[in-house]
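First comes one chain, alone, set out as structure tokens in the form predicted on its own.
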Amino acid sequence: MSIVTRFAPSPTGYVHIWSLRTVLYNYLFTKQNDGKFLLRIEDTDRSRYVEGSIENMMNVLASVWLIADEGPNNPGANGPYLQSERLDIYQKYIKELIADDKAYYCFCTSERLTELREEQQSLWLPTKYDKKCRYHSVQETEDLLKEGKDFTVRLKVPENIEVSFVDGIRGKITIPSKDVDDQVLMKTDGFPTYHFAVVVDDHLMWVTDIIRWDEWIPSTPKHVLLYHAFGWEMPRFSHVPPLLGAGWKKLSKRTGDVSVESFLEKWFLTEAILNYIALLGWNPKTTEEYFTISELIERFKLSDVHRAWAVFEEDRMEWFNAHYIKNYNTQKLWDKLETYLHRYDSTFLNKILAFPAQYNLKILAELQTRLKRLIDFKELTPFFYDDPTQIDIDLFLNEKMKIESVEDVKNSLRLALKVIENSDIDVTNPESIKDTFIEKIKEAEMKNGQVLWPVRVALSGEKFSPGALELIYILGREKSIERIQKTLKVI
């Protein structure tokens, strides 16, 4: 049988990092086995529905390359893919369970259920339904239905049996049926509960493997019982441990600052995000850390996923991001930077596109090894696109470089100005700039730092920036001369 997996989120907000890892593991497992990966939206709980979240979810998954083989945007043979469009299907199967005496009508009011729960809590008992309606006679049930009483439908959990399933990560798990509640399968509004709909949908969509968070382990026996009730073959279950955040606290599923979108807005590369989260709980059994998506598909094994919780650290993901930025082809990195800016900062993009393409590529090539995130480009480049507005004499003075007075600064800048103005120096060639400066500084019986430190400050106006020679190469002869002259005039 061909492998079929699915990601079946509720449209309640963000796609967060925890969810993304689950999607990634499903995707890797499926592609490794030449299977099919489905996206299904579980939107039957209308009280939690967040407007626009479905579109956002699909956009985010597309942004990180995890596109389903079938889903709302690319339907196939297994649709519809929104549970709210499958209500007739659920009605058919709930009637089948009732007819086979595997489920029953429950007429208990919400007030009675609340009182029951409060009483159980006061006695320190598990909060479960007391099965009152399970023991109605057929006639009692028919009479209540004729009266038009509101009802739910509950699963008739078999008594005194063991419910078992084999988890692909944790091994065999067994729970006594007495610990499984007679769960509600169909609500009073005719909408199915999650537990009922997920089993029906997974069966009808031919899902063979369910890879999901381990918080669903307590619910899995309910699903197993439903498969038994229908006489359907069960899929294989694998429950992935959740992620911890700072302070070893569980990452919230509804916190925006751990949403995938927030990391895209911080300009993390998709490659870095996927590479890092793949390793959160999965052991590749190698000292290697950097894997392309193709390599992840080849090497990933569910059996190598840990049972223990993993800790998500943004600083660690930055480390991966810096690695990918550093090793990118500069032109391709610029194309990616332009895409990010178009999406998140079009004002800055329009500003830098006013400069020659080669100029921008020079800047990016110089900064590429310093960038942790693409957003750093904007923070590190203001002096490339605007002249320094203020000249702070204290930045020029440097006792270590033997620049102890304004006069020392002037002498160094005047020497640099003569070198740059000399037509013998090729400012389009970094080696020519370096060789000429070193020669002229030596002839003046000065130290390299004595000259290059003030030049760097004059060209950038910053305490930290690329070196003087690199700035001359990027800014060019005319702009370098202009900034040095301006500095000399001011000081």
Ligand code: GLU
The other form holds:
Amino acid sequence: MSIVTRFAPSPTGYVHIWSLRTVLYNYLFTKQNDGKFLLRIEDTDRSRYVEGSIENMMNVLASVWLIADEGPNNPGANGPYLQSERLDIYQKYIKELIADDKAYYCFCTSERLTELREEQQSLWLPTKYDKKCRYHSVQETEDLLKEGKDFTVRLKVPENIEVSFVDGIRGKITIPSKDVDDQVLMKTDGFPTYHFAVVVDDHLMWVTDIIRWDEWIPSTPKHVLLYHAFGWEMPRFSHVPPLLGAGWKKLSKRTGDVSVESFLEKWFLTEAILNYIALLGWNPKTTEEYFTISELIERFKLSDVHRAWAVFEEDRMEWFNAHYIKNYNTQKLWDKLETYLHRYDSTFLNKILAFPAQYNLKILAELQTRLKRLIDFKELTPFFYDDPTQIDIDLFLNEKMKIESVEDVKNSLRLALKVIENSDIDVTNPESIKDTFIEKIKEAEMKNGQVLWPVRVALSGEKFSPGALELIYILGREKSIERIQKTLKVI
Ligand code: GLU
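Show the other one: the form predicted in complex with the named molecule, since we just had the form predicted on its own.
Full assembly next; the chain just shown is listed first.
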């Protein structure tokens, strides 16, 4: 049977970074097995529904290339993909369970259930339904239904059996059925509970492998019992361990951004996000760290996902990002930058698009080795797009380089001006810039830093920037002369 997996989010907000890892593991496992990956939206809990979140989730997954083979946007044979559109299906299956005496009507009011729970809690007992309605006679049940009493439907959990399943990551898990509640399958409003809908849908959608977060382990015996009750073949379960934030704290909005969208907005490359996330919990059994998505598809092994908790560190993800940025083809990286800017900062994009394409490419090529995130491009480049507005003399002085007075600064700048104005130098060629400068500085019996430091500051106006020679190459002859002259006038 071919592999079918699914991601089944509830539309309650963003795609979090820990859900992304689950999606990625599902995706890798599916693709390496030539299977099918489905997206199903579990939206039966209307009170938690967040407007717009389904579209948002699908957009985010598309941005990180994890597109389901079937889902609300690209339906196939297994739809509908929104549980709220499958209510008739759940009704049909709940009736089947009742008819087979595997489930029963429960007429207990919420007041009674609250009282029961409070009583159990006061006695330090596990909170469970006391099965009152399970023992109604057929006649009693019929009478209550006729009276029009509100009801839920509960699973008749078999007594004194062992419920087991083999988890792909944790191995065999067994619990006695006496510890499983007679769970509600259908609520009074006719909506199924998560436990019921998930089993019916996974079965009807031919899901063979359920890969999900391990907070669902306690629910799995309930699902196993439902598969037994229906007489359906069980899928394989693999529960992925949790992802924690720095300091082993629960990842949450409070510990920083956790939505995938926020990382895309900070202009992390998809390659870096996926590579880093894949390694959080999966052991590739090698010292290699960089894997493209196709390498991940080839190498990933579900059985090599470890049980231990993994810690998500944004700094570490930045490190992966810097690696991918550095190794990108500059033109391709520019296209990416343009796409990001188009989406997140069109004002800045319009500003830089007013400059020649070659100029922008030169800047990006220069910065590529030091960008940790694409957003740093904007922070690191203001002086390429605007003339420095303030000239801070302290930035020019540098004891170590023997630039101790304004006069020293002026001497260096005058020399540089002469070199740049000289027609021997080819400012479109980095080698020519370097060689000419070194030669002329030597002739003047000065030190490289002594000349180049103030030139760098005059051209950038900043404490940190690329070196003077790189700036001259990028800014060109005219602009470099203009800025140096202006500095000489002002200081
Ligand atoms: N709707 C559940 C969630 O949002 C899905 C759990 C599962 O994968 O079974 O976590």
